[in-house]
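Heads up, the chain below is alone and in the form predicted alone; it's given as structure tokens.
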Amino acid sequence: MTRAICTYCASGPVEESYLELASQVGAGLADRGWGLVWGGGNTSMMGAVARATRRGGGSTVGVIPKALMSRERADRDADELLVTDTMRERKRLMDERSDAFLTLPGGLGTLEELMEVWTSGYLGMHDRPVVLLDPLGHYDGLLSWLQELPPGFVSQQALQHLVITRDVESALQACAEPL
């Protein structure tokens, strides 16, 4: 069975450097013979990672709620496009279809997805890698805040469960590693 990597990333317009990063991730997935599981949108970073994965011969499984079909422009070129009724159902299906989770820069939705999969991982609800790819310092403020919280709010074990990388190769390698 082909390894499937779930990516979380921006669905809104972003500058070219972010789109290039997403394209590099998609190409890297395809180079390894891995598939992509993502939010099913064809815009911004979401679209860039999916198109690059397909260009390289990788398979793509998009999961999108009905309410976002036009807003995120559902990617009708996906090898498989699953349409859900709710965001919760979307995340459940993405989780079920994925061997690892890779977060790229994004906004509130991306952050919410990262936090949920990271939390469930360090609580022992899954044992798959949770990787944050942040070569541009997008999440530096968040990571500083988490490390500076008073003792007891975020354990050192929880912080160590998130693999933080600054380059695509390291991020993809981390997706292949067992916990």
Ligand code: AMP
The other form holds:
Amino acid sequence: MTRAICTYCASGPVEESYLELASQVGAGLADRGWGLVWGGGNTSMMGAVARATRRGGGSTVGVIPKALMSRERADRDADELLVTDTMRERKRLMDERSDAFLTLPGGLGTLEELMEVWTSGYLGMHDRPVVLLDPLGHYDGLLSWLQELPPGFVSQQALQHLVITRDVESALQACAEPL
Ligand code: AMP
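Mind giving me the form predicted together with ligand AMP, seeing as the form predicted alone was just shown?
What follows is the whole complex; the chain from before opens it.
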């Protein structure tokens, strides 16, 4: 089955372990015949995941706000590059085009994207997998904080809605599984 996987990841770091992880995800998507939906930028992990997807023969759909085309180096090699007027429009189109959401290490932008699909998922507003791939322990502090909050803040049901994985294969498998 062909699937399109929305991948959120960092636009800044250039450390090899992060770029390699993003490349492995792109290669894994292409191996399965799946496509990538991403933020359309060519920098850091965002660029690495898109290049690796295309190298493997997979298709890439980038969605980028006009105002970020220079800052995030809009990827002209994308199979489709959708340019939006606003960030909200970007997120709407990424959502519409995707069968699952996969988050890799990232910064504030990535976190914001993850939180939106995670919260809307556990509230029942969509039923697509929300998967975190974190072999490097990037999110350990955040996850511990969420788990240790006093009762009533974050339910077990909400926590369990996020599928946390430590390797690329498990992450991609989780993207294919119904909730
Ligand atoms: P970062 O994780 O901060 O490196 O950002 C990763 C991606 O998230 C970049 O393409 C940012 O443009 C994007 N981003 C930043 N802020 C937001 C936001 N409010 N909503 C959606 N995406 C965002």
